[in-house]
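Below sits a lone chain in C-alpha cells, taken as the form predicted on its own.
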Amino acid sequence: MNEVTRLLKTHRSIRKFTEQPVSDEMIHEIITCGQAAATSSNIQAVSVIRIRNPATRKQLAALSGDQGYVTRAGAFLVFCADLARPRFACEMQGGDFAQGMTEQFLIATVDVALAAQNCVVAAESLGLGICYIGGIRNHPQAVADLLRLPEDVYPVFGLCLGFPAQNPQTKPRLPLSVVFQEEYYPAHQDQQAIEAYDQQMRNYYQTRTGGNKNSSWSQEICSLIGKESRPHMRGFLARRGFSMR
C-alpha cells in the first residue's frame, strides 16, 4: 500500500473545523486537481462556485437540511454541471445546441463526480477534511436563484472543505466480494456477507453514538430507497433545459 492508496482507503466526512482558513492558493490547487479528472469528450461541463458570503452561507445550510457545518467550514463549494459553457461554445461555432439530451446531461452529471473526487483527494492529500452536502438538492430551485445559475446549469452537490477538529473512524465499505465480480453479475446476491457486513456496521454505529444508533446498512438502506426521494429533482431539471429526450 503506497501513499495515495492509504489516502483513499481512510477517508472520512468531516463536519466539525477549526477557525483555520484555507488559503486561495489551497482551494485553486484543489480545482485545478478536479480539472485534470477525466471528463467525456473533453467537454468539461463542470463548473465550481465558492461561496464566502456569511448570509449566503447560512441561506444554502438551511436550505440543504439545517447542516450547519456549510457555514463553519473553512471553505464551502457547490459543484453544477455546467452545459451553459458547452451550448455557448456550439453557437460559437454557429452550430445549434440538442438541448435536453438524457446523455448529455449523464456526461455532465458524471464529469461533476469524477472532478469533485479529484478534489476531495487533493484537499485530503493537503491535510484538509471534507464533507459532501446532497442536500443541496433538497431545494434546487431556491440554490439556483441563489447563485443565479443560468439554464442548462444545475447544482450537483455541496463541498465543505477545513481543516479537521475531529477524527471519526472510518466507516466500513461492503466486502470486495459483493461488490467485485469477474466476467458477468452473480444470478444471487450474497446475503451471508451482506449480513455479516450489517452485523459490522451496527457496530459502528454503536460504537460512532455510544450505544444511542441500533442499526445496519440494510435497515438503513429499506429507510432510504423504501420512500420516494427527492421527487421534485424531475421538474426542477426540466425547466433548467434537462428534459430527457
Given for the second form:
Protein chains: 2
Amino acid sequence: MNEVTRLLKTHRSIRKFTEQPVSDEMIHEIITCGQAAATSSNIQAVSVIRIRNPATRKQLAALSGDQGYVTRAGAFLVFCADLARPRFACEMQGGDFAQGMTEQFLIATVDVALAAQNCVVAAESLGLGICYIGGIRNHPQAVADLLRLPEDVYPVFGLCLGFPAQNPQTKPRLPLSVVFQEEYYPAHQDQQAIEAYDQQMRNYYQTRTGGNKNSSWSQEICSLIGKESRPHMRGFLARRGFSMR
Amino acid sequence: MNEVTRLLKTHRSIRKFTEQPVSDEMIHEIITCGQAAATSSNIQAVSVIRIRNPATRKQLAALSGDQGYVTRAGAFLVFCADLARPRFACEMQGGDFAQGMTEQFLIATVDVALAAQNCVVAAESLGLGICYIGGIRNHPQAVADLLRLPEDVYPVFGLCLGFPAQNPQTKPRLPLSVVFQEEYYPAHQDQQAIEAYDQQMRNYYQTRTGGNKNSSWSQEICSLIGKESRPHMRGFLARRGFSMR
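What's the form predicted in complex with a further copy of the same chain like, now that we've got the form predicted on its own?
Shown next: the complete complex, the earlier chain at its head.
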C-alpha cells in the first residue's frame, strides 16, 4: 500500500459540500489529468462542460431526479461522449464518417469513463469530494438541449465536485474472490459469498440510516434490473447519431 | 500539482516489459483499488479475469492483432462487463432480469472502465506500466469462448501490466480549450486549434519513428472512423444478451 492506493481505497461519494469555491486553476488541473488517461487510438472522444449558471444548475438538478447537490456542489461538470470532433477532423481530411457503429459508441463511452475517473482521482488528491450523477440520463434530450450538444455527442454522466462537508464511511464491496478470477469465468455464481455480502450490506444500510433501511445488495439490485431501466436511452442515442449498427 | 496529479499526467502506454513477475499480492491490491471506484447504484457489474496459461495468452495475443506484449507482459487481465452476477442476485430474490436494455449495457461498460482506470492508477503508483488492449474486440466471440464467459457478460478490453523495459515520452493531447467548455458545447469546432495539434502530432510521430511515420491526428482519426469499425460488435453483443433495446 502507498499514498495513491490508500487514496483510491478510501473513495466514497460526497453529497454535502462547503461553500468554498473550486478554483479555475484546480478544475483545469483536474481536466488535464483526465486528458492524460488512455484513449482508444488517441481518438479523445471526450468533451467536458462546466456549468456555472445557477439557473442551468437548478434545471439540471431537477432533470436528474431532484438531486440538490447538483445545484450546491462547488463545481458541476457534464462528461460527454464526443464523436462530433473526430467526425470534424475526418471531414477536414475529406473523409466520410461511418456513423452509428456500436463499436464507436463503446469506444467513446469508455474514453469518457477513463478520463472522468482520472479527474476523480485528481480531485480527491486535491482534497475535493465527488459524486457521479448518472441521473442526467433520466432526461437526456433535455440535458442535450440545455448544453446545446450537436449530433454525435451524448451526455454520459455529470460530476459534482467540492470541498466535503461530510465524512461518510466507504461502502463495502463484493469480496475480491467474487469479482476476480483466474483463467476462466466460474461455472457457478458464488451464492454463499453473495449472501454473506447481502448481510454485510444490510448492516451497512441499517447503520447508515439509523435502522430505517432494511435491504440487502440482492434486493437493491433486483429492484434496479428487475424492471426496464431508462427505456428512452435507445431512441435518444439513435437520434444523436448513435444508432448501434 | 501533487504526487498523484504528477503520476496521472505522466501516463503513457508501456509495451515492453522486464522479466520481473507481478506478484499475486500486487494484483490483488490493484483489483481492490479497482473495486473502490464508483459504481452505478452499487451494481458492481465488473469481473476481472487474470490469464496466466501461456497457451491462452498466445491465443489472446493472436486474436488481438498479434500484439506480442499480450504474451510477454508480467500479467494480463481481461475486464468484463458482467450483468450475469446482478441477474443471479435478482433471481435469488425471485425477480426477473429485464435483459437487453441499452442503459444497462451503458452502466456495465462505464462500471468496467471506472474500475479499470483505478487499477491502472494503482498499478502505475506501484511502478508498473500498462497497456489497454481494445484488440480483444477484434474476435470477441473467440475471447468469450476461451474465457468461458456466460450470457450477459462481455469482454470490454484487456490490460497488460508489468515492470517497464522502456521509457517512452507521453503523447501530446488536444489543448484543454478544445475539450473543456463552459456552459455550452461550442457552436463551431475550433479548426485552428485542431490544425495546430495536427502539426504537433506530426512532429511527435516523426520523432518517435525516426521520420518513418508522416501523419497527423486528423489523418489518423480519419482512417479510424472513415470506415466501419468492428461491424461484428452489434451481433456479438446481441448474442451475449446485450440486445440494445
